[in-house]
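Okay, so here's just one chain, in structure tokens, the form predicted alone.
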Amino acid sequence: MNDTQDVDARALAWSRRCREELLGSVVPFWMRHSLDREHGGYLNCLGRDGRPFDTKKHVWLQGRQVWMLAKLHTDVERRPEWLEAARLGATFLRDHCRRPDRRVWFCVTREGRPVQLQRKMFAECFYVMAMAQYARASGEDWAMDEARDVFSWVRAAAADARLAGRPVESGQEPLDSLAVPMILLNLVGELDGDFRGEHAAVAADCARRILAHAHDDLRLVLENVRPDGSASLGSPEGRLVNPGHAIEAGWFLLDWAKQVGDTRVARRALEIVEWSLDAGWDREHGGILYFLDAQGFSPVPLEWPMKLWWPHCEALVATAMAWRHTRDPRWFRRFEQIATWTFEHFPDREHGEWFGYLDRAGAVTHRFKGGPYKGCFHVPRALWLTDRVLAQDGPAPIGPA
């Protein structure tokens, strides 16, 4: 067996492992513990064994779970129980979480009474994702109408944060967040099905804005830059580096570039992933650090040295895609480094699913499987995408194939 054949065989073995983890541990955990058949939607604050420790429902996680279940139904296997579970969430979102002004509550009670409205647009973004994918899975046109209607508000709020209730003060330095063009690029893929449809120009602009965060002189992707793309290194906000977020941006860009045939952006996307792994990988303990400071100061977020589930999930996808795109064994070695550390530290072999929060050395700090920020999304999405990328001839798109 030559080196290429050996790597291909190892890739297939990892593909099978991801699929077994997805279908044997992760999805069954959420199907068993989270479905709220009494009130609709999902219980998302779940302890290690799946028992709820809070019955409030965080709406962006409701949307993410609808998307994931609907995606499993369309792209893995048409199981009626997955579609029924997606419908349970989609109808709860429609009936209880969307406001007449096209805003979406951030948190509601178990029954669906409002608890909190966030001064951000991300609950609305995941509402759009949920409804677009549910429409494709179910064939119910009302859901796509919902997605398009709320997307129009999201586009406006992305251009003017004041629409989300966030004031702009006179002493505030204008900074563009990486999160905004990333999520918009993702939403275009969901609404149009690819990046060459109705919103192709929006996707292209999002790619341009993501690239503005990549700085060759630093070999880093900055989380916040000035509107012209220049670095603002005089404050912790301007120096903030989130390696996991940058890695996710890299695979989003690679997916976009492959679909539209932009080889320059594809090369840049690979650089973004490489820089972020070089900077974020903890050479002492392994794993990916949560935050960094671009100039080596102590990062302000107290959780900066922790190892969280989602950056490792994004790194699995990004390095698998980079290997598949280049067929360079160097990328596969990086994938295996990340996959080995991730599978050794995050999965819970006793109760299923993955822990989300580890200390720098890799010990579990929080036992729960779901909370206000962790739900049925990053782990199953990464396992599904990694399986698909490693097993087939090309990366799965952000939107439906």
Given for the second form:
2 protein chains.
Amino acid sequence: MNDTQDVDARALAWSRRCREELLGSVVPFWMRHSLDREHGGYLNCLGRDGRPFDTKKHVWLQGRQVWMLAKLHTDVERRPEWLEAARLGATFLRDHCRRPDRRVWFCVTREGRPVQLQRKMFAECFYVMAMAQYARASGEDWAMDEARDVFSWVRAAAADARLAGRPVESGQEPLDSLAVPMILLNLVGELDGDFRGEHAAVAADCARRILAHAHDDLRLVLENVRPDGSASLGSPEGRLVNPGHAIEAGWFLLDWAKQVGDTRVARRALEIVEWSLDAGWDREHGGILYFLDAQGFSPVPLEWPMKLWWPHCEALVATAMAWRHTRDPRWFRRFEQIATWTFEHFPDREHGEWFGYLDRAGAVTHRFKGGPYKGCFHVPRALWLTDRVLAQDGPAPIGPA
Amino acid sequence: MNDTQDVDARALAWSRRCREELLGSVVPFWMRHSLDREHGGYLNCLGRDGRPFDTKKHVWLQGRQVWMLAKLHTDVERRPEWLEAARLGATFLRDHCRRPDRRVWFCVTREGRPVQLQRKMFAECFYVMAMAQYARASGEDWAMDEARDVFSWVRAAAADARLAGRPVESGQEPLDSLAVPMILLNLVGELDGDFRGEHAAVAADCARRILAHAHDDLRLVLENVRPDGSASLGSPEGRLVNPGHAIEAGWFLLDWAKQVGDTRVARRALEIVEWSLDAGWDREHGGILYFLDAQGFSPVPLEWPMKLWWPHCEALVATAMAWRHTRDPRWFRRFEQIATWTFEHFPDREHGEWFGYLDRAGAVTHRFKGGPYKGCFHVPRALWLTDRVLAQDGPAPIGPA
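Same protein, different condition: the form predicted alone was shown, now please give the form predicted in complex with another copy of the chain.
Full assembly next; the chain just shown is listed first.
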């Protein structure tokens, strides 16, 4: 067996492992424990064994779970129970989480009474994502109407800081966040189905804005840059690096570039993933650090040295896609390094699903499976995509990597 | 030498050690590195060696440093350079940090342009604290006028959630935070000089409201309780325990009780400290955990297992006061346990001052000495008070502990 055959065989084995984890452990956990048959929607604050430790419903996770279940139904298997579970969340979102002014609550009670509105615009984004994919899975037009309606608010808010976010004071340095063009690019893909449809120009603009965060001189992706794309290295905000987020941006960009046939951006996307893994991989303990400072200052966020589930999920997808795109065995070695560490540390063999939060050394610090920011999303999305990318016969590389 | 004499001798040795640390390491660090002669105020984001990693000024720390320097001047030694350094901050606060509507910015640029207003009311509180103590140290009446003026807003905001804080939505459970009566009690002490003056009734009401957070059945102090004082154990907010904060509440209450001669509250204050140390002390690694869940669920804050400088500072003060008040050697043993761990882990022997953030095992995770929430406050306040409490001949206990 030559090297390429060996890599292909290992890729297929990892693909099977991801699919087994998805269908045997992760999706069953959410289907068994989260569905709220009494009030609709999902209980998303679930302890290690699936019992709820809070009945409040966090709308990011309500939206993301609708999206995931609907995606499983369209892309993995047409199981009626998945579509029905997606409907349970979609109708709860529609009936209790969006307001007439097209804003979406961040958190509601189990019954759907409002608890909190966030100043950020992400609850609205996950609402759009949920409704668009639910419409595609169910054929119910009302959901796509909802998606388009709230998307119009998201586009306006992304363009005008007065609509969402903190008030901008005169001494505040204007900085553009990586998150905004990333989520907009994502939403265009969900609304149009791909990046060549109605909102193709919006997607291209998002790609351009994401690329402005990639700085060759630093070999890093900065979370926040000046509106002209330049680095603002005098403050911790300007120096903030979130390797997992940058890696996610990398595979978003690679996906966009492959669809529109942009060789240059595809190469750039691979550089972004490579830089972020070079900087973010913890050589002492393994795993990907949560935050870094671009100039080596002590990062300010208290959780910077922790190992969170989602950067590892993004790195699985990104390195699998990079290998599939380039067929370069170095990318497969990187994938295997990440996959090995991830599968050794995050899955809970006893109760299913994955732990979310580990300390730097890799020990579990938080036992819950679902919380205000972790739900039925990153783990199943990564397992589904990694399975698909590793198992498929990929298209020929569109250019030298 | 009998046991009591031995304890007294060790208390004096710890007292000297605290004073040496205060005057030899901690205060010199801030005097050397933080004073902004060019723009006024203090650079409060300082790396391990005192070099700034951000020039923004965080107003909590501006106010707290003014207070601390003025307190050193009135209570430790009348050094003109301390008073002058306090003035540098007090005038910067007055000229750049308060608004005509009596609100106080959370963060300003080095030059004093506004960066951010917080929805919470603590910037205003630390402004009051700074101005009252600066007035006392300097004899400058304008500062006490400022303190009283902004205090009137703080009292209004503490009574009416519409003036500060997040909007209250219909599904949000109304919970009272421990922080509000604690800071108000503190401010009354600063404004009046003690708890028997103009605002004595406010202070007594604060003591009553703090006590409502202490729950015998749990042997815990809950951060958030219902307005009637009952526990809300269905949510992580209602179950949240912050041992360091509760310990601080304990010594605030003990101080109040001793001044007003309330034996019952003094006993209760000691229970609060004892419960919080019993629950918060990490039997595996030593040190005080940052957050707990009252019913043993996995705490939600990512930083829950970290060891932060300030809970240890509060525990030094509280246990020293508990021993001085009761003369019970068990309290001195608890003081020594905390002091030994604290002095082994937090001080930076190379560059002075203390590290602020350690992982659960006690390793330094964040090298900076000053940041958005750490400055010239908890460490010097604790060293000053611990020195004073351990060295003085305390009054006779006011009742059996």
